[in-house]
Amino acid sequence: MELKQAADFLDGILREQKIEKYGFFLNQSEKQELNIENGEFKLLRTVFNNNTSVNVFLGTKTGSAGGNAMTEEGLRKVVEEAKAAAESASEDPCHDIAPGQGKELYRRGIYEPDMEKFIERIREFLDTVAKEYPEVRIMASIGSFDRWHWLSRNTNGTEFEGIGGQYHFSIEICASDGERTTGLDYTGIAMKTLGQPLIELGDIRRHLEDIRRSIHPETLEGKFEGTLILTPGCAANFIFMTLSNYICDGVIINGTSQWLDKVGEQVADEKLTITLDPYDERIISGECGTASGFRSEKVTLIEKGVLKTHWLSLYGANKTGRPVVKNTGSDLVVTPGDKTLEELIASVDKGLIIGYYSGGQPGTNGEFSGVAKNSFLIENGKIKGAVTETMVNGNLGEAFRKIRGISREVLCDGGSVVPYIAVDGIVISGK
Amino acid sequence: MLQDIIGSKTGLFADGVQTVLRGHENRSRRVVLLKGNLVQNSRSDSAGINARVNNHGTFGFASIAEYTPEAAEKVIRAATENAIALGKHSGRNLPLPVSAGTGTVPLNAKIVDAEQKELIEMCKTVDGYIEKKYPDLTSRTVVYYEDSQDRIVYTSDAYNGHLVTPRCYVFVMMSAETKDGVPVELFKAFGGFGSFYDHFSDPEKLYPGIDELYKKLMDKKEGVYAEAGYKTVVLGSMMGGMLAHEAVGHTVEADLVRGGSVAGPNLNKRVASDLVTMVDFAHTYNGTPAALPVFLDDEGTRAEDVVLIRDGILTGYMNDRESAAEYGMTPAGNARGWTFTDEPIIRMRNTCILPGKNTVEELIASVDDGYYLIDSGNGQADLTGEFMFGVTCGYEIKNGKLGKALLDTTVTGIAFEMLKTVDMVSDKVEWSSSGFCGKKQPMAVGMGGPHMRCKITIGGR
């Protein structure tokens, strides 16, 4: 069934069932994916998929159901299951859908790929790595093109439609000198054109350089308190852990957030500004609408270290009496700083530049403890060798209050825009 | 459950290649009560068909979100075309793996679906128990989560069959505050393989476990940070299972061995003390069903156990058909895909370090100054076997006795070095199966282990 036909059919069933309040989301997608293993083209994968999701309200009760069958029978089943779930739910007036937002068509990325060109670019990448980085092994690499057409509609008169597509390229690499092999490293990038060699995009070249320099890591002895320079991917991870721990629905609703009453107050160093911006030109497929039906907006969560708002859904906002944030995406944009990465490194007496944090989601107290992977020791303003079996320990809230500096350079990987962030007061320990 | 509507399409398999046709349905059910508020109440069923064609080392895969005979025809054609098209760009030209036998593997179980209202009522009952009995908690969350896979597999030169993997869990999370107002949390999973009625018809059966969780949380309220460094520890069974899966299991997956994992040069060498034997069980452990039984994989290989480490010596890898041919091993049913959109890749099933002879009490009593690490929230490892496990529940051990509880910390090490320090192993194994393993696709896996005394690097302030 075509998308709009399926949407109209769903409207019809829901009205038949005398359901007066509902919202739904339908998506038809296609993926073309080339899988490379150990430098060889191994698998070509084609995926045609659908997603259906219906949210039904019966008074103040709500339930939802989903599936992928975009047939009359499949859509009827989803409606029946959503209705049954709503009938079983508890009364809760805080569940709601956004006021009417009108209709809007969103186009993102490109819709028609040039797969032959993409394969050429991937071949070029593999050849370049073999020539310039002979120690590096491309264990796995995936080049994919994803195309989507989705539609969301609700009974407040909102209808959003999205059409788009993007290329994505990722690598999983290690390096070896014939005797020793490094651990794994990963990176990836989303893009809408194939104008540049893949090796020059995002931070792919930095990852290749770093893994090449990691074949003979050293084990640190003892522990010290020092500076952690978070590479952009790692910084994004730390930021999302922080947002999840301090300002998301769960911790605000249950009252366990340590930033529960901190809106308007300084919670981080004044160098830190964090924005969610689905309309930033460097982000390819930013969020268009939220699950509850708001048109997504640019939202600044932390400005010059001051917490501007909690990051609440419509439900979270209604439950706590706080403002809703009309963005539930991951379109992270962190404002760059005034120092180069080189200057940041030069300012550090002792610390690490960390490629990847291997650790769990910290508890609500913000304490983190994990392994510094793909990381290098910094001493007296200079990068020394790679380290292994090295742990980093600290507190998320404290770390962002002790920002030494933020780099001018930013990583744009098609999904976010993030600089290097140097934080002080981290306990770094070896064996 | 899936009806067999695809078996008649095997006549469309091309000659001279290996083809697998798979009908696959995933179902999930989810209820979340946060402090008594129903914040999630959802169900989802997704089904489709895929085909994978091996054209002498170049693979084509195609899937469609329909479970119909017409969709089966389309994916067979598209996967065959993909394999041929990629062959023009690929230098691969490998002999096709030999057949390890043909036949039919019968359906192993049934999926029984409970109504959403039953799930919600059960969660409310559990939540009500916690709210009434433990009003001093700052927060509580009760989650019901269920997923199931239902797959029908037809192959050109291997086994056909029908396999279902239903599993369901209740997760209970509790939060409290230390005297300084710092939040601390613990969680516990109940349930396992099977359907709602197998595990949760009587919610009262969960109460002893909930009471134990609360007691540990009260201990953690008074907890201390671990002292960072290289320490003697007793790893609990859940930690042992995590070690088996993350730190060792991934390094002996043949696709990662091919990529350069530490297991490659260590085959038939000592990688652990002679107290350590580790097996990836297919469907049966010690005469009873394994945590998540697997009888047939998505290449049509009948599932058998794989002994990975025997008495400390690395003895084998987990394979798909192609890697088994490459390494001269026998495929044992490790190639699995999570949804109908996923090609099969090498995955663990029920990975476990086997029990030893000591009691847990003996292990703890043997430690003068160290830690008892009980539960882990997560873990990761890489090709070198360097691993990281988050520790959410643990205690100090002083002079052979348990001391103060620990606040959250992390342990790390190099698996094949750390396993050589194992010098005591307990006589009982515990299993868990509630997590997902992530490796391109998610996958439900079982993991188990005994308690072990060993040396490990622990993080701390």
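For clarity, every value in this text was computed on a predicted model and none was experimentally measured. Rigid core here is just the name for the largest C-alpha set that superposes within 1.5 Å across the two forms. Residue numbers count along the first chain shown, from 1. First, how it differs from the form predicted on its own.
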Given for the second form:
Amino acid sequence: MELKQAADFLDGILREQKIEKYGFFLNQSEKQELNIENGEFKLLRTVFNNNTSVNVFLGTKTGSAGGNAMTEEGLRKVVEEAKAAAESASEDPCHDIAPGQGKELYRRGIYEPDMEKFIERIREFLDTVAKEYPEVRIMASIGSFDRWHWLSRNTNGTEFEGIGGQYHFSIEICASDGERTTGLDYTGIAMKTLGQPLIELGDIRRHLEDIRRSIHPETLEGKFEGTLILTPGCAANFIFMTLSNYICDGVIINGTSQWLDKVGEQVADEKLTITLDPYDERIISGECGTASGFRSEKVTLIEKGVLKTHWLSLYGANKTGRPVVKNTGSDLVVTPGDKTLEELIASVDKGLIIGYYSGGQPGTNGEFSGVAKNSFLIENGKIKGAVTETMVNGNLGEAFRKIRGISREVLCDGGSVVPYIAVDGIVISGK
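Let's compare: the form predicted together with the partner chain is above, so bring in the form predicted on its own.
A lone chain is what you will see next.
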């Protein structure tokens, strides 16, 4: 079915079932995908996909179900499964949908691609890497154009509709000098125009530089307390770990958050401001509406180190009596600092630049321990070289209270805007 036809049909089924309170989300998407292996174009395909999710309420019980068949039979099945889930659920009056938000149409990115230009840009990228980075091997690469059309409704009168599309380019790389080969590294970028060479977008060039410098890593000896410079991708990972650990539904509902009563107080260095902003022009497909039916808003979670709000869904807000945050997306924007990356590096006596962190979920107190990957040793303000078998340990809350500096440079990958962040007091250990 066409999207609005499916939505009207789904409304009819739910009314037939005498379900007086519900919300649903329908999405139709198309992906035109180019696959490149070892520098050669291997596959061009177009993939179509449909998705349906329905949330129904039976008194104070709620149930959800989803499917991918946007047919009469498929939609009936999803409703039956959602109703059955609600019937077997526990009573909980805190589950709800947002008050009516009216109707709105959202347009994001672009809707019609220029695939010939995209292929030209990919060929240009492959040629540039071969010329400038002969040690780097592009093991696999995917270029795609993703187009979407979605619609959400609920019984409070809200109807949001979204139309848009974006280009996406990703690479899987390693490097070799003929004797030694690095491990794999990955990066990607979403974009709505093809005005710049792909190698200059996001952090693609940095990954190429770093993988080339990682052919002969050294094993770090001993243990020391030093500075960790988080690359933008790693900084985003640490930020989301911190938010999850201190201000999200679970830890606020069960009362285990270290920041449970810290709203309005200083919880981080004053250099740190963290915002969720789906309307930032650098973010292509920012969230338009939340799962509970609110129109998504720009929300500042931490401003100059001060906690402005907990990050609660409608359920979490109803459960705790605290304010709901009308943004559940990953459209992260971190305010840049006043130092260049070179100045940050020059200020470090001993530490690491870390590309990836591999570790488990931190404890409720924020303690973390994991492996630093794609990382480089810094001594006396200079990058010494790649390191391997290196562990980093610390506390999330303490780390963001001990920010040495934040870079002016930011990574814009189409989904977030994040600078480099240098934090002190991290235990770095090798063999």
